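Here you get one chain, nothing else, as structure tokens; it is the form predicted alone.
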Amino acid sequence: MNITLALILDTFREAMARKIFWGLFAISTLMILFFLFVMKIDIVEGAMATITLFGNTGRRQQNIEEIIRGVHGAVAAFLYTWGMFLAVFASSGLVPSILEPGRIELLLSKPVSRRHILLGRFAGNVLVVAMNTSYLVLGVWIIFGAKTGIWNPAFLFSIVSTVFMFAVLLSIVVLAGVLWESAAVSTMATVAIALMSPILAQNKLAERLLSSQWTRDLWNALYYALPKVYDAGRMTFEIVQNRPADSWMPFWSSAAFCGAILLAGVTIFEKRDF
């Protein structure tokens, strides 16, 4: 455990002084201060009062909660895209930058497996991003619920989302990193595995469209194979607005993804020779 952390503070360490932890500690910063501004301004105020003019009490409840579901939607949508992409090249360079000449050596010398000095680096890149994103998410959740005394803990379930599919994507910064020991190759590859995923989640589109049968069964194989992350976005759009999640299979079979090549990646760099 003293092991664990100590490399989970390392990686810490490290994302401070690149700046990336302060990096993204600002920008959400930032959001929650312009939140914080808009729920302020006057116009606000005003469409509150509107709602209390023209209708009864339950139907200004109503509709201020819709329109908070609304904007909560709209931030969590924000934050598990840009959010999450953002993240992933922040964190690109944590992972290859252990291969360096010199400090991968000094690792290696010290009593500590393989598996776990890169499990460990995985595990600090994701504490930092779910810190930053749990400040973001808990910080705009508070001034809406404040403002307007409705509080939809069903927002709360981006944080989970986020650093979920973070930490899927950072799979493949890992698996990347070890083969080929650099951030931005690592960057790369997991951004167009990214951008697979609106494309190969129209499959149902794609059975109709492709005319030989062995296409559409590549097809599908790719759909199932690689992380959902537009999926995943989908149903934490859905879930935000107190709507039923129809099926959880994006997320399990992305976990089962990670894992796999997290497992490819720790099999890797037990072999390689330094």
Given for the second form:
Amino acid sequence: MNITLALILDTFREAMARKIFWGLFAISTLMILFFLFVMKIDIVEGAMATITLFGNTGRRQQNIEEIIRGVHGAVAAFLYTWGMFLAVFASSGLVPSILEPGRIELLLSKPVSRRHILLGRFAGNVLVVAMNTSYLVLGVWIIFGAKTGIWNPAFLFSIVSTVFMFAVLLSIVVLAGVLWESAAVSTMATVAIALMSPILAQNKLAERLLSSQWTRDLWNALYYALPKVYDAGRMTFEIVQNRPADSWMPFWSSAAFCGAILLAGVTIFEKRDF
Amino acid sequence: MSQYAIQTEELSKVFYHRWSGREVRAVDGISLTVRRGTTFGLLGPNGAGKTTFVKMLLSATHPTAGRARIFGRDVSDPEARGPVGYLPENHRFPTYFTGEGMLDFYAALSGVSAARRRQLIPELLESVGLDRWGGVRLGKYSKGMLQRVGLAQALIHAPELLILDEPSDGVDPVGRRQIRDILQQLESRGTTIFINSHLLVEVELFCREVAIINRGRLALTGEVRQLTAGKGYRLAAVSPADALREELTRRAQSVAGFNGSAEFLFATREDLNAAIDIIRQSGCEVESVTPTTNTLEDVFMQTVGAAANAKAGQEGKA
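The form predicted together with the partner chain, contrasted with the form predicted alone above:
All chains and molecules follow, beginning with the one already shown.
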């Protein structure tokens, strides 16, 4: 536990030194301040006053709830797409940095398994993003809840889904980092796989358009094997707006991908010479 | 508990070039033992395989063949590195650390409790002369200061075996003296110290035993005192039988062993010739005869030079 904590804290320290943590924190703070400002402007204040004056009639209440859910959905979508990509770009250097000559030898000379070192780094990285995501989502949730009296707990699911998908993409960063020791290549590999997701998600359409069976099979194989960033994002948007999710497959299959990629990363790391 | 701090058996490392398929034997079948509590110097020219050898001891590089043990434990077991303190050559400590923060991190990885770390860190910083620099980021440290804080890092968990790669590199004479004093204190407490260094004078001053590696092979090993014993003649015999070895040892001033062969030092030409007669009578082969001098540098140059000449000779024949 002592060692795991030390590895996680070291990742935090490096994220702070590289301004990754503070950069993400500043963006989250700006968004929170933006919503605080929005809630203070006349038109919103007026709408809120109207509801207060005439009582929460069913229709008005429903309209406000829909608006709040819409805002929650927009924040979740922003966070899930731009926020997550920003986090991947920012943290892609945190794995290659520990593999630098002169640093890795010292880490490996300690009585800690290589698996522990790599997974400690991974966990620290996920925690940096989890803290910033929680800060932003909870901040927005509290602002809207306090102002409107409407508390939509489903919005909090966006913390789980964003952090989860970040962890899935980070596993690619870890594997690419161990293989090539380059932040740029890690980022490119991760973004390329993430960008394939919305294309592969059109597998129903592809089934109709593709003429040969093997291309249809290949499409489906890629769809099921690679992380479903797009599908999980769409599901998050639905859940945040209190709509039911049709299937949890995008989450569990992405979790399986993350596990397999991390295992590959750890195996290669254990066999490498430094 | 093992009487040896380090034991290697036919330890080898071959690097393969991915595209050309060419192989480089960085370490070639080194069998070496380092006794517990000794001070041991590993010497060799650049590219001899010293760093690869040390990296295999720490499991940073995996051997192609053979095995290495630390205090009887195979180095592939992370626990084997528990009693080891290590200061690499060209270390790169993250510059976001302060001196204290860096020591705290590496001590935690070595399993030192938080309470003990709080107590030890100021003490160690003081012992390496950096007590006023503990709160300063490592980015502001000079090379010599980094070397000293690196040494503190290697000592923080009171290791039984200290492996130092060029410990005096970039350190000024005062700092060098300070490092030597610390190492002498550790030696008196029974810590095994293994130094990989280019500085022959430093190794001669500090180490009791040395090994010279050349082109990945163990070229010579023995006690510094014996290897640098007075002028005379050094005679290397190829794998002498036990009885012959005993007879020659009785006549010689000192003996050193390398890769199954033995090297005897004789004080006079008469003793040398008598020894050669005995060797020939027993059917054993003489590998080389070299006049000796009395510094480690001379021993080193002779050993490395002899190997280079032998290789040039082989290439010439080919």
